[in-house]
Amino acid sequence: MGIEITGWGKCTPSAVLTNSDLESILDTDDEWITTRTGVKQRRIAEAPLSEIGTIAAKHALAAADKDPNEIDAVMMATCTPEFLIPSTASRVQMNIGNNTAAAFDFNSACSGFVYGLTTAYSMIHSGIFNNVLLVGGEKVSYFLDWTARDTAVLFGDGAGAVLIEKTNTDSKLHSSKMTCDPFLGEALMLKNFGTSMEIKDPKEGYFFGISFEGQEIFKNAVKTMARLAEEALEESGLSVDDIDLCIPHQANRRILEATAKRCNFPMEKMIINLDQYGNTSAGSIPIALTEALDEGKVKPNSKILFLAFGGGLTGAAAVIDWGGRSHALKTSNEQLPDSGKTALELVQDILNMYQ
């Protein structure tokens, strides 16, 4: 028995935020902005999450040319839900028409798809599903002080999704790594959410924002990626040279680059794509992956390595065969309805909601 990802897409709002956007309502530009993250611009959504995870999710099925009716799990990895109650995976299941599969959310932040893809490959592997629809995908923009510079010009919304199947091949998960470090959880802290929430005076107003210690993530995320990149290695048997490409998380290009000098990575193999998109936390590899593939990056037989890092903090590494297809089965026209709004529009009526 063999384990591929037969089917992949993505969904990507129209609404373009760019640095020259964000210079009008911050004390920023876009030299600071790129020098300092790589970031050009970033996508807001006003569709719900659910929304945007369910086009991704029908692209994915078209690619495998599977009926939603066969999905035995929705797996959904996203810090920003829909709600807590249902999960958002339930209702992406059912948008997709599907109304018997096991569906369930998780939440480790930016590490979130590759802990997902763990999970997907082992309940595969032992026999309780036979494929599994994994979709990752954030609305982060509702939750971020459009205020605060050092937070608003590395976020943006999106989502990715892979279908992973039993198939008779040899394919497989070669190896996963996954850890956290809770001491430093609030490094990186979306509070006031949840049970900790303080609830006032709805006149008062109140905002969430996004914590985040920038110099702590950066010196912490080069080190556990390089780590667990090694240990993904070394428990694989395989090398760098023997990796055909690197589809990190797309946080900030100095921590890739970082990365990449520590592990002795060849940067011609490590797909980067965070200058359109930005920080799309659980959305960002599987929106990678899926460009790669249109861009033809992916060849039939590769070996991959998924890279990751994010709040909890939490961190992850996995290297898989990617199988022998990487070309769609069919194609799909799903797409988010246009909202009519600008991007800038988008983020001030955000701002209005907490005034």
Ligand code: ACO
The other form holds:
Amino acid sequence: MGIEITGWGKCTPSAVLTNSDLESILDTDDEWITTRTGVKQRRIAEAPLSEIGTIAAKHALAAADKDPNEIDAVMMATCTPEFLIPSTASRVQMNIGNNTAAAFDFNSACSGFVYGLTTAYSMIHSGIFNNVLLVGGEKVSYFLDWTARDTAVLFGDGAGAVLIEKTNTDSKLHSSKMTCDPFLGEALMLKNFGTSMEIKDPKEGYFFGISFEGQEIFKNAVKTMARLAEEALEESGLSVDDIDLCIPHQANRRILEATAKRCNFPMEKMIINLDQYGNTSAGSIPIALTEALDEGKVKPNSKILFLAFGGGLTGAAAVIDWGGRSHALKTSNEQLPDSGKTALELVQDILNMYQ
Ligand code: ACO
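Given the form predicted alone, corresponding form predicted together with this ligand:
To see the whole picture, the full complex is given below, headed by that same chain.
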């Protein structure tokens, strides 16, 4: 029995927020953002997260030519759920028209997709499911403090999805390494969401702004991703030369360059699209994977290294064989409805909500 990704898709909202847009509302500039992060623009969504995830999921189902009613489980990696109950996964499940699959959300922040990939492969390997629709996505714009230049410039909205299935091949997950250092958890926090809410003045908002220590996260991201990559490669019996592509979480170009240098990984094999979307957290890897497939960078039987780091502080690395097919069986025209608003107007709506 083999296990492989047979479908893939993304949803990147159409409203583009450029660095020059941010210059108009924050004390920042394109040069600082570009040189310190590599980000040139990001997307802002009006639609709820489940709709963003649903579009990505429908593209993944089309690419695999899979009937939604045959899906055994919908898993959603997100740290910006639409509701606490019901899960965002169950809303995606509803939107694709399936009422029998298992559905659950999980939160490993930016590492969510690789945690989910490992969980999905393991559950298929154990015989619990024949397939899993794994969605990673965020509507992080809603949780940002758009007056704080240190975080507002980094993130964007979006989702990606993959269908993972049991197949008659020998494709597999070679290795996976996942970690979390809870003692550094407060380096990246979204406070006042969940049972810790102690809001006395509603003007404070419930979950206003991400608090984070950029340099602490930066250092740990490089150290942890380089270590996990080495451990995952060692466990798989593969070397850097055997890897055709690395698809990392897209947080900061400098983090990726430093990580690649530390583990002697060639930058040419690394997929980077953060200039277009910023950090979409759990959405970043499946979006980058989908674009790599669309651009013909993933070949049949490619060996792919996924690398991630995020809130928790979590980290993950996984090595997989791509299957025998890297073209979509069908395509879907599904896309989000146009909100008719510019990205700046959507940001202004969020600012107004908190005032
Ligand atoms: N525009 C202009 N100046 C800014 C901005 C901005 N948007 N943001 C901060 N600055 C200023 C700071 O105020 C500081 O000024 P000062 O020297 O007068 O005090 C100066 O720029 C340098 O700030 P640093 O924080 O030292 O800048 P650094 O080079 O560390 O880059 C950054 C900051 C981009 C956030 C970096 O630390 C980083 O990418 N960290 C990790 C990314 C991250 O945390 N992502 C969150 C999710 S976790 C993950 O996905 C990996």
